[in-house]
Amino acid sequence: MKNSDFSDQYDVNFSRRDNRKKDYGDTSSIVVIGASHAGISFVDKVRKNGFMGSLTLIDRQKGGPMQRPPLSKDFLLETSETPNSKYLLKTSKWYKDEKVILHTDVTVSKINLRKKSLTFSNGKNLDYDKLVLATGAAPRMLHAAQGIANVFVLRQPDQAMAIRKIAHSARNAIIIGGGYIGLEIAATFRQIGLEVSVVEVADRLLARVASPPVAELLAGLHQERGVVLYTGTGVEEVFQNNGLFSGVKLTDGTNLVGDILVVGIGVTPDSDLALQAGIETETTAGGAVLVDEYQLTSDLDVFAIGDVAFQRGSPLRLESIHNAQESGARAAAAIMGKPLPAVQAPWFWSDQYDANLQSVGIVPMGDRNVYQVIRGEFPEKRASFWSYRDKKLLAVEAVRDGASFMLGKKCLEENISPNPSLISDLEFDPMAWILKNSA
């Protein structure tokens, strides 16, 4: 099956509606704007609370929804034109036995919260009871770089695959962010054959986002496979030739040569919509939609999910494929009226050449009474990174260690916190030990 399919299968007439009610309350319909994990998470978790009204899902991007993961990696391997259907989030099959109408390659314009209605780009309108915006997070891109060719963000697939067209005739790439997905592009870059320069404003790696061992492991990682990296130090000016990308100017004075450049400095909530139609946001000029436990937005038949939604009281807004479907479940959840899903442990992973790399919990970012504690063989082969403040246990980072990532998620969801002064001794059996403190 061809990815191109969907837009065939399930290009509907908007005039057409479903107005059948069903028996949960005076709820007949639900639309979903935005179709990757989060969305997709909403849609089968909803239909398996039993409802059974008409559930539409609209995306703008082309042909049906891909996982976002393998984008920064494997999709980018591949040369062939057209998507593996492999990477699909469900198959064309699953939309019909499940009765989701699905909109593919379609904007929405507008939302009116009076009449319950939206407006398309071309358009056309249509109505809803309840609302579920997944409309996720859009991509930084450097000011200087806007317009250039051969210059790319990767959020999307539309994204991954002109980058892949590029990369594969390409010999050098120079990567702007020294975060997760830079770092994945940066591996399959060097699986490709791509000199390749990584540049972080940052003194380290993942500065943001992992603990300093956890990036100096993965640094190594990259130097011993032939990346350069760059930190401390940004773009001060991009360079082109007749519109191409040509290179970059270092704000330590660097000059870097390079035809092709991709840009993983951050994202930002997409919540235009949300905005304009008068839904809280995190300020009167944006950021992320605003909701409660139950995802609910401040109107009362809208919810929001996955990384355009910020939960009021929360320390940080998560961005990951964990956040995206645990939302889309307590969305649902809401919805038909069931008891909401147990709160997990948030966790995270990367794949990076032959290192795999599983995190559970939340490394504090620049306090420093966190720790970390290591057990493993560090850096040459597997290691877990145990981060504690005082005795209590924050996170688990675990690089070919997955048994350690699930004791590390164990512990944090019965919040436990093993003796950081045991968890290095390797004949410390933590799985007995969270037995022994959780009967």
Ligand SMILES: Cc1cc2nc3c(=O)[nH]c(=O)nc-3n(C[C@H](O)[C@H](O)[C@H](O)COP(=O)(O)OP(=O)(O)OC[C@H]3O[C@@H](n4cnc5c(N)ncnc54)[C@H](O)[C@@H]3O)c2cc1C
Given for the second form:
Amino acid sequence: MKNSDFSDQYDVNFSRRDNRKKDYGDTSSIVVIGASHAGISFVDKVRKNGFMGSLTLIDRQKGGPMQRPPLSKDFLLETSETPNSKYLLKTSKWYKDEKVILHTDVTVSKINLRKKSLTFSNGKNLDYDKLVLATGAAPRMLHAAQGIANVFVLRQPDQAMAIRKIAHSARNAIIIGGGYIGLEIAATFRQIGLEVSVVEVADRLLARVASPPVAELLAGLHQERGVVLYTGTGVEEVFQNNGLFSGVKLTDGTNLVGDILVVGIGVTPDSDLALQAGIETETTAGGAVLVDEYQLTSDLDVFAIGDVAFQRGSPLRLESIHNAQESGARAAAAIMGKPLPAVQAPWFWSDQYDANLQSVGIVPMGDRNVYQVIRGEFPEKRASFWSYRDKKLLAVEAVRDGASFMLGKKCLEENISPNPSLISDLEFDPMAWILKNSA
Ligand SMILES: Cc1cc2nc3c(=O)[nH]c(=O)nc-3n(C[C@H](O)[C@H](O)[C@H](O)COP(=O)(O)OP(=O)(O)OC[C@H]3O[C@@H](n4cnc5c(N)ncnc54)[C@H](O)[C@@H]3O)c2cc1C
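Switch from the form predicted on its own to the form predicted in complex with this ligand and give that structure.
Below is the entire complex, every chain and molecule, led by the chain shown above.
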């Protein structure tokens, strides 16, 4: 099946929504802006919770909604002109079976809270009873690199298509930003055969998201495979030749020549629609839409889920598939008046070369009282990094070590902290200990 089959079948006329309502014998309608991980999880769960009314998913991307994690990994290795349908989030049959109306290639430009109505960039309107904002986040671009050909950010499938088109004939790649996205792209580019330089302004990789030993382990992996890392230095100037990217000058004076530049310096919640409508946002969380534990915004008929949302009182805004799915499930339960699903410890994964990292909990950054206990064969093989403050377990980051990830997840969800002095002892059996202590 081609990805374009979706727009052919499902970019239906807006009046179809009313026909659907009759099918259900239920007059209420839920509209979701954003058909990605959060929006689709919500739709799936709200149907499972028994919602019989009209469900409409809207996205400005073309074609069937696709998974995001492969975009920095396997997706970039492929060379075909069209994306492989194995990356679709759902098949066309699923939308049909679940009676979900999918409008792609359509941008919502305005929300009118008083009239409970949306306006599209083509001037059409659509009313809702409940609205779910699942608009995600937008990648930041380096100001100096704007408008130059062969300079990219990566968030959406069309951006990944544009990157892979250039990457397979390029020689030297420069990646600005040593976070997870930048490092995953670096690993994939090395597999394609490019020379790769990664530039990170902080004094180490993953400075906002991983503990120092995990960053050290991953830096070693990249260096062994030939990636040149520049840390503690930023970009002073971006060079172009007749509008085509040609290299950068770093603030430490280094000149790098390149024919493709990927900027991975973080994202900003895509909350403009909410802000313009007068929905409360949180400046300290990058302008994310502020929600309560039901994912409800300051407007009683509008929910926000996934990367665009920030739950009041949280230590930080989460950006992960798990959060997209969990927040979607919470909003779906809340709308249907069902009990909220049990809260799980936040987790995400990253794949670089042969190393799979799974991280659960939140590693506080820049906290001198937080330390890591290493369990396993660091740095070569499988290892897990248990972050503690005093004797309280806060997070577990596991590299090639799914068992330790599961143990850490169980500990965090049951609020139990194995003694840090036992963790590094490979004779110690954490599972037996957990079973004994959680009984
Ligand atoms: C390359 C990449 C790799 C990743 N890898 C991992 C990983 O390995 N593990 C992990 O846990 N997480 C990973 N993530 C993060 C994860 O994909 C995100 O947390 C997740 O996609 C968030 O889902 P979302 O639905 O909230 O937002 P998004 O996926 O950003 O989707 C938002 C959607 O809303 C649409 N939209 C926005 N505004 C409008 C509008 N006005 N009108 C119409 N449509 C609109 C957008 O087109 C978009 O499709 C990765 C992300 C990227 C980009």
